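In the form predicted in complex with its partner chain, a lone chain appears below as structure tokens.
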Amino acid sequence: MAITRRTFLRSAAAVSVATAASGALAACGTDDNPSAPTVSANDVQAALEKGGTILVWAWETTLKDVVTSFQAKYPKVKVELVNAGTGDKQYTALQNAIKAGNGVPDLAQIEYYALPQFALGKSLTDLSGFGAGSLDGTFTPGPWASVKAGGGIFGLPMDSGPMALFYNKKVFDTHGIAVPATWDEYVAAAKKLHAADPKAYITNDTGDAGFTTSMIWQAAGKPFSVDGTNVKINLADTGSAKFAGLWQQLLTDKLLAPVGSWSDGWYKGLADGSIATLVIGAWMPANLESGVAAAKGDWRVAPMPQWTAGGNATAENGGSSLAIPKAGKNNALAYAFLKYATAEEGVKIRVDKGAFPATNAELKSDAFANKEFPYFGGQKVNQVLGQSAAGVVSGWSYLPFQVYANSIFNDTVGKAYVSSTTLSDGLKAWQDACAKYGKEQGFTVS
């Protein structure tokens, strides 16, 4: 009996490898996806019963508890959770492992902005073959759209980062500043704060590609559009220009603390009130609680400032999916854990630990919305963040080589932070550099 099943599995695997290979040879950009291997729910169940070890690369801390509970439920399965670096450090390692063909994890955390690059590089397994299509409606629209590329589903959303305004209420109260509801008010608040206390800044920024693209996203800009191998880049469109105009005022008047995010100075500034606000993704509360424990009770969350008064437009900032690299050894088992962590019991475990969900069920639950955060002075933070998730502007897309594009952001746009170059000139230089790279990589860029 066992032998028959094993041979069946082996032949199924052989078939899927063969189809995957033929898919890799086929021209890309086609909508129908012949490369998707078909693995039924029964195969996944069989893999769970058979057991084995899977390697997961992720820096998301809440996954640790998911691993514990998954292993308790399926004692034959061992999940090795490895932190191979955060963000691009992990992508570099992953790309190298894929290129070398060994040491590739069975599951990898990949941020939404980086997913198209890996999907296009044919490094990831199309999950539609696993029946991931049936999860439609499980996830919020923004993240769900982000994991789909070229007709395939290349990951499942793990968390999301609809943006909000995190502000230090103590600082605002001391200087009698009202919480800004529009970007004009935000600039005014920046001026007032810095005039009142020359050591205090409204926020920090040393040139952050993720933040900039999210801001352009909220301003309804669509600088990148991708259709197969045709890429359009326009970092001077209305939305981009709106952002550049706003942020240039803060740059020119030196109202931004020249401190890099996630640096020691940043945490210090967030704690002592010299960095008074952060416009950032909804995954921030857990980071504030652990990284800026000293400022407990000072911080509050408000909706993201708007371009037009009374609006409710927001954008996603960060947020990651879990994806199955093609070169991973145990795809069926990896999918079982993937589903468990992103769409089944794992979600609740992660949300309880402070993660911001990408699933409708959790977002809409009363327990989630009414949870009071002692760190934020008892504020029901998730109500603000949940609203933000509903207001994400649709139609955004990243470049299919966004990881590279972001890596050269400071070479080009960064100039605006340290010299007389304007932000719009910087964006133009970024556009040119991205277009050059795109052409070199064989895209049709216009």
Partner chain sequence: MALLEPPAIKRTGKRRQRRSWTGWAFAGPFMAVFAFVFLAPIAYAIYLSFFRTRLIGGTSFVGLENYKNVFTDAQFWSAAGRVTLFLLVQVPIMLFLALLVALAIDSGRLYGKAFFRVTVFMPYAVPAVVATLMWGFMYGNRFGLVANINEALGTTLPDPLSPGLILASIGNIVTWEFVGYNMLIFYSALQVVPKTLYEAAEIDGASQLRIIRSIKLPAIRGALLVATIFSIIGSFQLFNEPSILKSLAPNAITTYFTPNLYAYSLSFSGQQYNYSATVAIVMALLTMIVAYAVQLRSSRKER
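Rigid core here is just the name for the largest C-alpha set that superposes within 1.5 Å across the two forms. Note that this is a predicted model, so its numbers are computed, not measured. Positions refer to the first chain, counted from 1. What changes on going to the form predicted on its own:
- The chain shifts as two rigid parts between these two forms, and residue 134 rides on the same part as residue 344.
- Think of the chain as two rigid blocks: between these two forms, the small block swings through 11° with respect to the big one.
For comparison with the form predicted in complex with its partner chain, please write out the form predicted on its own.
This part shows the chain on its own.
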């Protein structure tokens, strides 16, 4: 799994979403054919037998092996896999291609947080017409909910990122710290660790939109509500307040390493134990193995700390779908590859290469659950991660302009990390800025 993919997921790099959002609203009012096209299984099979070429835009490296397997099974089909940029770079290119009506791919990788922007803009094909609704139950709850909007299905989940606590057992054992099962215990562990070793921190954080929204999600927060072009934003709801109150303690007491994720300092801290935990998505094992090889055997995985003792509430952090742009030329062939990669043989290929599945069958398989990870001291890590996937809190929504919202996070909430601004005030500033932007783009925001 490419680390850069995760970096961009939480990056604050701005996309030219002003055009995207305003175009989305215009399309909402002018689409002459809002219903999902009907494409039968026979149509898909006929397209495979006839053959042709499809263009796939994706940066996910495990898809290369899926393409090889798919073309071997269907020799009349050629799949052109193109990395058009990671995350926001690809979204900009995709939006430009859609606007120009030229060079639009037949399939595109779109992260869950960005999918609503393209779905609202009627830029994506509703897969309900392909019978995608029959896949209900195939995918875990979080990813499946993330590809649906307004009664339509606008992509199929490619992977997922249910969250867990990755912790340095060696550090915890050295200082006699118990693995925290609740967030109150996590704060207590942070204080005990830093008191024992002023150079050690429970975790790092310099302000991260993706982490913040995932924490609010786990706390059963629902700060974003979307109904067509009507948007409600409340970053002072119960879940948001829970997160702000908890995390403010760590900020006020200077218990967070002031090190940016994915930086050289971050890798060093993970290796030498000065960053003792990560609360992060299930895709992290491969990144630790490749990027923090020196700490092999030190790390373990535990359930995400809970707001209520004994619970199993989790959230997603990361993950992508594959979607079919409406302007693509080979929808039937595109759907064949899409289904192959996300719900058929391609799933095992990708999991074997390190992807964390979004499919129930793989998560529940003995081979997956019982896989031992030498890096984690032989721990059966997937048992913890699979439990997390089953506990994702339902009902979460992203903004239809979440890409833009994330791009201004450090200008608002981020101030709490470098000044006397509180997280609560930062969240209020983020809310106000997002609401202002949404109204400027023609959304009704309350």
